[in-house]
Amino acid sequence: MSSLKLRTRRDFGKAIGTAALAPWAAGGAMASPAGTAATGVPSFPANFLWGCATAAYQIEGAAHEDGRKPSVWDTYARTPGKVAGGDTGDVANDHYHRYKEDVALLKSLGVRAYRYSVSWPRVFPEGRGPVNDKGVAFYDRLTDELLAAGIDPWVTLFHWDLPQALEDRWGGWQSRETAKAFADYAAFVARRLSDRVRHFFPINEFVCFIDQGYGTGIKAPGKQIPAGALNQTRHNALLAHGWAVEAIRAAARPGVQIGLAENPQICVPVIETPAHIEAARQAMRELNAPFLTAILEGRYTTAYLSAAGRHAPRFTPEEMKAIASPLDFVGLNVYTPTHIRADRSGAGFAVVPLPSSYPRMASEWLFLDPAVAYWAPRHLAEIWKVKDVYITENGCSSDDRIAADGCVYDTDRVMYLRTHLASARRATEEGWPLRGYFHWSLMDNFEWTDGYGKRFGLYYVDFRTQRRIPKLSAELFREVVRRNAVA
């Protein structure tokens, strides 16, 4: 498939075709319908998991401390013109030093889970080889602090901060050597943390660090490689995920669960009629053929390979088996819709372009349709029979300002959360297997190429003083968690 013109972190590649269902996912079960909260508002299931999510490079700072060496994002952010305002993650939220304060923020929200990522170059500064004990010790401290606060750590092993040493040595994800190094790193972290961490995500959002990092060049490491090389790089990243799943299972203590954290196109039928719903199901599989479908089905769709032609990735049956290594749950990062209508073409569906008047949030890519929080778990259950689904990211940017009274009245985020959570509540009420929700993000942070100009947090961060200020949305989310219902 030819190189895709992706504009932002949530844009996705498109391909069409058919494939068989993965054996691991067969026999999916539906969630038990929820009850009613004391307020009379329908509630989420009693064991529904509420959490928040962040990523290492976006909040940790301490980029040159305690043995950490550069990631590709350190290098990219220092390249003139790549990041708004010339911002970097050198200090970010100073979470490396202020993690106790930030865990207290989580506790004040009442959440029971926190999804954080481990910085690969903080643990293995060269990508492989000697372990950086001081770097590992930070994640010991953070994990222990969370558990002491009654919050379960859900750990992502790769959220885009590839060690620069591996990019320099092998061309990063262009080489399978990087995939092998990642599996070794995953095994080490699992051995170290699995006495306390019970949930691991190997990789976050393939399309962002592959298609945008090596295809369009709008994310680190900022390359634009040919179509055939890009498809092979995609395959290498899938191998890394599969090998890491195997490595974690071999290294971790019994009972650890492993899942996916992917941002596929969420296909929403333009109207909920049988024909459009079926078209959206077909589109969900085919438009996500390079990543999500390949992992859940253990094969590339026929049409994806046909569309790629001579640029198709090279692979073996053994590699596809590794890529489809069984998962315990699937997490989807849910933001924008892809509207689908039924069509008489061979594909059976067509994408409906968004008009120029279509509503969006502060980020130009963040188009608004709360129905994505309903269709994400429904598609996973209907198409792939997935039994346990989590929304591992959902949230929005806002033009946040501190009012004269010192408060931040982010009413647009309140609207966004309330409507998306109502849609998620519809999913649980109908019995689709949505088990939990992680808000993106706990606090404002380094938002990749937007620098510090786009704010996604429940807490406002004054990056000059590092003061954290709860927004109106934090009050809303706290009340949602307390009630276990939309507030």
Ligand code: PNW
Second form
Amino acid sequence: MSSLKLRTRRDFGKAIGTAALAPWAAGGAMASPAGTAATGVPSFPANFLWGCATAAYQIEGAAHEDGRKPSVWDTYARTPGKVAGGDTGDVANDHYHRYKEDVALLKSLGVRAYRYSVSWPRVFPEGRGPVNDKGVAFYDRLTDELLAAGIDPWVTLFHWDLPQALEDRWGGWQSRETAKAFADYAAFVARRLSDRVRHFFPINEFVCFIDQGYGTGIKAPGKQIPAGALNQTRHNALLAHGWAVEAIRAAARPGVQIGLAENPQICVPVIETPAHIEAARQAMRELNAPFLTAILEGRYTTAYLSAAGRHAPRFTPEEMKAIASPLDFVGLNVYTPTHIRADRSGAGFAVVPLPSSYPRMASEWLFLDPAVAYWAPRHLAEIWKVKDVYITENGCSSDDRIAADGCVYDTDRVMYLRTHLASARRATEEGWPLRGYFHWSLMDNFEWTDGYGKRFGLYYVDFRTQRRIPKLSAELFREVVRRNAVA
Ligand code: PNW
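Structure of the form predicted in complex with this ligand (previous: the form predicted on its own):
Below: every chain and molecule of the assembly, starting with the one above.
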């Protein structure tokens, strides 16, 4: 009867001898055959990939160092009134000099992957033409440091920092010359890094640098061009993606994997009834017609083209084929929901506006609905038969403070993470092909127009001293990774 008094698996192991223990009982990091971690909480699949994400302009700093020239974000941030507090990425997290320390932070979280972005104007200061060897050398060092720490680099080639020279010369993405230059740059980086980097994302989030960069003008380069020109600019960005996929395949060592890091509207059915779910599927296709749907289907939807009318983009079948170049996986950046209900009129669906009382995080736009982490992979699998899905960003801003004891108790981020991961876990449990999760972000950083005022990190950064302080959420995430289960 003495075994009844034993409380922990470790005691149990001692009693019966370790040889008899199931492999998962010892550490808790491995999944049990039944998909249940040592704690009894359902675990993620055995090879589920845990990672963190960042982007060059948001963390690197060293804006004028070693031959880097300005990007459109350097210019935009310098324009009075554009970025909160007049903040710029000049110094940011000084990651260019502190990358070893930052890789150590990743290592201490236990993650196996890190999504970083390469700064185009660091590698090609003029956007094209002569390469800047010192810029390339930084990504060599960073990549080597990651690999030495057992962390796989997943590399984004464009996270919004377009070389200013290309904006000046061609009006940036308004010209397909920029798309061609991008494919050349992508090929160059893939050739240089693909002996060590096996995963590439050509472009991060189209809407944020096209619709917001050239439509509303709330992000760099801050232009407002007419509807027809905007649709053509969107099309140019799609071409840049497609041509880059082709160029990377041609230039890289065999076997590299190429995917998206896109933030579509994530359509969540208001209630999970068959009618609302069907409406959400239709909405997912139509509301994302300009980018995600175009890439995954190789065509613009009829509704998109007819709504655009005489402002519709001009394109050829060959271009649409390039845009739909086969991908190895699809990554989605998952933040805020679009709630959808069935609707008998017209499209068959309607967007349900958020009530003014709807909960949100510190960023104005970041409304809370963990269901996005479930519906993103499910929609990709159901609508487009995607076989490998990653959440390439998920996270939240919160009003982080250092408490009297020196700790940062970001209980709202802990809640955000736990609920979103539980929702992601529901997706894997039901068999939807979600293969990994990258947290946005490793550490607080330059949050675009919000400057340093909105913090998304697992690590708090004191931007005066560059000290990194683990938040409570870092502890949670480390525990999640260790258990491979929601903690
Ligand atoms: C992403 N929205 O941007 C970017 O990839 C990151 O660089 C950024 O720091 C992070 O999310 C947090 O903002 C987004 O309005 C910006 O839904 C806006 C939205 C989504 C993502």
